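Presented below, as structure tokens, is a lone chain in the form predicted alone.
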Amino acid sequence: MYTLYYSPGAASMCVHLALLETNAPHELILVDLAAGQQRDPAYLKLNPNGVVPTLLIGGKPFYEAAAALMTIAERQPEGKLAPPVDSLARAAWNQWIVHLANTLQPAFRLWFYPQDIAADSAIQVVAKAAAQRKIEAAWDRLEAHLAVNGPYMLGDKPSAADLMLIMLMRWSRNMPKPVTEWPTLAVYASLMKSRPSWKRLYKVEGLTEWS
């Protein structure tokens, strides 16, 4: 049994998708970010970073979305979210998940919270512009990759890398140039959003935008 501390549509989303894709027994505990519950002392004992997700495995807490996603994929092989360990596809799987976690996710953090680096509004504008350029450059690269290697990140079958990518794609929905402006990525988004796990997550988390 897993326990996932989550907030609707936040970085916990890819982990929740993995639990649904693998049919792993789990329970959800809502962390109200708007109310500041992520800063409660009790929660900080589980996740000292004060963010979601936190994943309990046998009562022991683990955090970092990409790490939790990869852990579920590896612990629940019946879900087929990770290629065989000794395959080249597994090397690509590791590469793409780490790339998304190191490149796109931090850029979105800067886009959403430029005040984290400066109180000055002029500096925040510059920071957001830089974040937007980095995000759009990532879409360019992913568009090119999927156009040649798709329909999924690793080819014919979806994996945990796709669960992380579709979460990050959703975060762009209100940007000046959302990800659906890239034609191959728009087709990919429709493909991923047709999956039962996506529809189930939307129902459970109460999401409506970008359905």
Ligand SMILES: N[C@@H](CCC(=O)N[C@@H](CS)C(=O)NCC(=O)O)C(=O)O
Given for the second form:
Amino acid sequence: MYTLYYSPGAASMCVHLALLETNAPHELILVDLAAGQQRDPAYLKLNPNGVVPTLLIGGKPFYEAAAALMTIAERQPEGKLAPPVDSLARAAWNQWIVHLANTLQPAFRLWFYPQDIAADSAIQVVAKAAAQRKIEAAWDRLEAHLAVNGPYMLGDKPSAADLMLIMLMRWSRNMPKPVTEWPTLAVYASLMKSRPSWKRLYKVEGLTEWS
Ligand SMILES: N[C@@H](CCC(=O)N[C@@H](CS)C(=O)NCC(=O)O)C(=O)O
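Moving from the form predicted alone to the form predicted in complex with this ligand:
First the chain shown before, then all remaining chains and molecules of the complex.
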């Protein structure tokens, strides 16, 4: 049994998608970020970083969205979210998930939370511009990758890497140049959004935008 501490549409989304894709028994606990519940002492005991997601496995807490996503993919092989351990596809899977977690995710963190680096609003403007450049450069590279190697990140079958990518793509929806302006990525978005797990997550998390 898994317990996912989540906030609608947040970094918990790829973990929630993995739980739905694998049909893993789970319960959800909403963390109201606007109310600051992520900084409650009880929550900080589970996740000292004060962010979502936190995933409890048998009552033990784990954090970092990409790690939780990979853990579910590995523990629930029936979901076919991870290629065989000794395959080259698995090496690519590791590469892409770590790459997304190391490049796009921190750039989005800077885009949404420029106050992380400075209280000064002029510095925040510069930080957001840098984040936007990094995000758009990442879309360029992912567009090129999918145009040649798609339709999914690893080729013909979806995997956990796609659950992470589609979550990150969604975060660009209100940016000056949303990801759907990249043609191959726009097609990819439609493909991922047609999955039952996406529709179910929207219903359960109460999301509407970018459905
Ligand atoms: N590296 C962390 C980042 C998580 C993160 O930044 N979560 C955001 C929501 S997308 C959050 O909880 N923000 C609340 C805050 O920073 O106060 C992970 O992947 O789990």
